[in-house]
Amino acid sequence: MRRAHDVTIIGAGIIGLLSALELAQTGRTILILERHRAAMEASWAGGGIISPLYPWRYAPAITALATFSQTVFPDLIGSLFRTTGIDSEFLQNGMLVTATSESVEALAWGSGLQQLVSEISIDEASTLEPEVCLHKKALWMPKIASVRTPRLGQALRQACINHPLITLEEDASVSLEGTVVDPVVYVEGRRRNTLVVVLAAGAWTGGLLDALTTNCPIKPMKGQMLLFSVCNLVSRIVLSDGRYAIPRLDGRVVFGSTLEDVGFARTPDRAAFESLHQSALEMIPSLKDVAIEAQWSGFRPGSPKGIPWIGPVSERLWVNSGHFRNGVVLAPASARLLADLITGRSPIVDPNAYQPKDMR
């Protein structure tokens, strides 16, 4: 039997990797187990907006985590670049929200928060983004940023590999046995000793808990995206009718996304392509002349009301999952909160809203 670790984290997406780094800062030894390669599922597929879409629609529990994360993201990205040499392409150019009738709600939500929200005229919006089709006033959120999620995942993976207290095992066939009170981790059929197990497996969390006869409503919600070739048509995030365009530093544009309750059916399809392409042209008509380089899909960990579960199922079994559409923006706060709770520190936010009560 291999040596024991203080904490075993199952799942090496952005949530799992950041959780490992946070816990390692407390001196604990960490084993991360990943069924494929780290940060290559939802963490790779996501757009990387450092904000919930239409943030005023969300519960205060989401706002609390998002606000903390937005504060620490610039330093996090800078630290990762210095220590790994990988640029996550943090771009804080703001988000333009068009085709919305929710100005009253948005302005009320933004009142008193660090995140600025203002209503601007069509002319002002056109000055910001001349290629975007506008029909009425827009909302402008100048502090919203984005990251290039595949590169953020690579940087976090490398940071974990570099850390002396973290062991990352990829392509690991992982299973759970035992009970929620006394969970046992197996890799390739061999038991691994650990004091604490953390499930950060995203959309696969429920499947792991099935073995412990535990009900878990976290489930896969498929999303599909398009990548437009270098065009430099937008320089800010644009959100319209639930679809969004995200500029990359190299001039490409990511456009998304669908929301599909189809289980783990991964293959991108023509219907989604046509729907996304039509929405993209309605938002930015000049994209009709731009080649599409890729279409892909990923599985968000859907959860009731989109509120993640961050906390203990038992003394030895913990969960950090169910972030739905907000995994990237909530990741730093979620990892910090998990570390606070496991180590007994004062939590950064009230943890009650995130406790997996239904699983006890």
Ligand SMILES: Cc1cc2nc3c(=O)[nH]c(=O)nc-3n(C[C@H](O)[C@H](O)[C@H](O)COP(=O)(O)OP(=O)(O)OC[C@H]3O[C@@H](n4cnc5c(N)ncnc54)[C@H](O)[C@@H]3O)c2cc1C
Contents of the next structure:
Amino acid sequence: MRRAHDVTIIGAGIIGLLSALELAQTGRTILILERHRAAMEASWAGGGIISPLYPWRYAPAITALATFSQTVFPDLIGSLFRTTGIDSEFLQNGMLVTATSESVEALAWGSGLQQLVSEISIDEASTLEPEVCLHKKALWMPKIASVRTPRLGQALRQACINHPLITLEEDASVSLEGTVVDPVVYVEGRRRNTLVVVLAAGAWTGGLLDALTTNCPIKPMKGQMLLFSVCNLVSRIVLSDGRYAIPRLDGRVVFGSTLEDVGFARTPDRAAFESLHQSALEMIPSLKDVAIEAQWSGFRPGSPKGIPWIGPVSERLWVNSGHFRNGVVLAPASARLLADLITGRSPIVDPNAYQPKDMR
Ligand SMILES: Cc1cc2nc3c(=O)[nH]c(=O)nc-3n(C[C@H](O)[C@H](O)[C@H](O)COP(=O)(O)OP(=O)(O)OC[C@H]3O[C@@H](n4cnc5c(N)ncnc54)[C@H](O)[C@@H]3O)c2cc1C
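What I would like now is the form predicted together with the ligand, since the data block earlier showed the form predicted on its own; can you produce it?
And the full complex, kicking off with our chain again.
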């Protein structure tokens, strides 16, 4: 087959863009096809916490990827800044977990993995975050960081545009035809020849695979967020009863999130606004005087256990999708694992847990 690129990646969210950068490092030529503009869907909407929420609740397959990513994130952000001039605002100020009765599980998980987790008193917690409402001891994870997702997305987009082996085509909506063994990529009716196709279309991955009569359980799980105006009320991530506040470097606070199984209904709604606002005031009462600048929604690529598919469906059709609530923290490891598998390198983690065949 005459082909223009070695690998065609469908979808330019954080997963598609990082996969392209990893694969280009191995000398492959890459075409990324993005329906709209790169990194404007879940990868824009996400809070950017570089850890699963309550990480001890997750399967070892998630922990393995998250641990790898956490070690490489500072260098990734630094190198993106040097090559693109865009600062993704990596902020490693730690995460305070309040109102939890899971100290035993958290401490056991932390000691097994050399992850720093400690239980601290109400006084110690309020020294860290004086504006946060506290009723009992808290958990403190000093190494947890966050990034400003829209900026990380723009830095990754620019890094791909700058890369001599990567072509990013935006406004290029893909349809697939053929079979999983012999997939054919079309953009607006025109066929694109490629050796390998990688599906990184987030919550839309299932729709693409439907066309190849392959059932894929990834479905959209809507999340809504609020953005509070500059207030400098917290300087660490605070997690309480499943809701979280994330400080930004400019003093704004992002507050999230809802988890809704409502398909692709995009419009943010009043009920979510009120529920998030109430949770925010319960966590940080002084937010009552702070203006809300924005409310938005995004579609997490929801997989049944939150474990992404990373691997081949066939020799020519690959998937890197289904990262659910953790696509930002899992992205560097997922992209690296995909590149390891495509190029036959020794994989960074055991790939078995992520094989598409096991996720049905
Ligand atoms: C409210 C919210 C908060 C979150 N907070 C966090 C957090 O704090 N930490 C964390 O780790 N994760 C978080 N997440 C999850 C994380 O954002 C996602 O898991 C991650 O962004 C998924 O990345 P992706 O590249 O797979 O998907 P996306 O970013 O959705 O990208 C998929 C891309 O594919 C494109 N596409 C779809 N169909 C086609 C087609 N036919 N042709 C061409 N292109 C197509 C889309 O336009 C899109 O650009 C959050 C998510 C939400 C919604």
